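First, one chain by itself: the form predicted on its own, in structure tokens.
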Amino acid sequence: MARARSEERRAEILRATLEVIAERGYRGATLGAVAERVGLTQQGLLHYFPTKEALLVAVLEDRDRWDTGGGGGEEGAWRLELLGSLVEYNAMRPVIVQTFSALLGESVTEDHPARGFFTRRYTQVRAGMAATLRAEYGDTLPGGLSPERAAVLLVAVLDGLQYQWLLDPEAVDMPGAFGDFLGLLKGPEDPS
């Protein structure tokens, strides 16, 4: 019972952290603000997450579990039509997309605590996308690219669409644009 309550509390803290980071960015988010949002003291929050960095990594790992069931490595390769479903799902949760995008942008600085997480994550995601593309098309896509080269573009489109959609959701149909990109990957329809 106590373990279940502890897990519930951790989940509550992670949700609150997402909200605070979405509002203030990682550098502007404080442990005190998160603690206040969940009705804890800062010391009480530290019982669950010993540092702000540990909390950040837990939020990012949790977000990945929601999206990929664990991380996007080759063993968890997606089918392309399921990637389209993920884009549609993301369009329904702008706070999480905004938080992820803000943290990703901030993590490009050398000293950011999430830099290692994102570096590892992108290595895994590119490998997973290459496996997905290889399963769908073999060693060469219709346009002539290898799955590894196309995976880099696929990930760039996914993340780039999120940024454009966050900035102008009325003008950018994120799921529609991703569907258009998948059409480009498939190449022209074979008339035979």
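Let's see the other form, the form predicted together with a further copy of the same chain, since the form predicted on its own is already up.
Shown next is a single chain and nothing more.
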């Protein structure tokens, strides 16, 4: 019961964090601002999340849980046909994409608290995508790559497009470009 209340409180804090980011931007999302929004002291908030980075990582883990279909955990959770929809969905929620992209950028610096999260996440995401591609295409994709080598590029395109799109949403059609890439992976269609 105490545990259920604590879980609820955590979820409430994560929602509040997104709202604060939406209003004040990533750098303005201080622990103090989040605490105020949920009616906690900053000390009380630290009980749930010891640092701002821990809080932001939790927001992103929550996003991943949603995006991969909620606790299913089976291989192929990143089904290829769904990835296009995910990119379209992301194009409608710049705030969470911005949070993800800003934190990914920071995480590559030495000793950043989110570095472990992202390193593990990418290992998992690459393996999940490779499994999906193998289930769909076997050991070689029509475009000629192995599932593992295609997975690295798939993830790179997803991330790289987000930066270009966030910087210049008018100039970059993120879902369209991702569709172009899937077309390259699938190789030339039968001329008919």
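Note that the rigid core is defined as the largest set of C-alphas that superpose within 1.5 Å between two forms. Numbering follows the first chain given and starts at 1. Just so it is clear, the model here is predicted, and its values are computed rather than measured.
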Angstrom displacement of the CA atom of E19 between the two forms, core fixed: 5.0
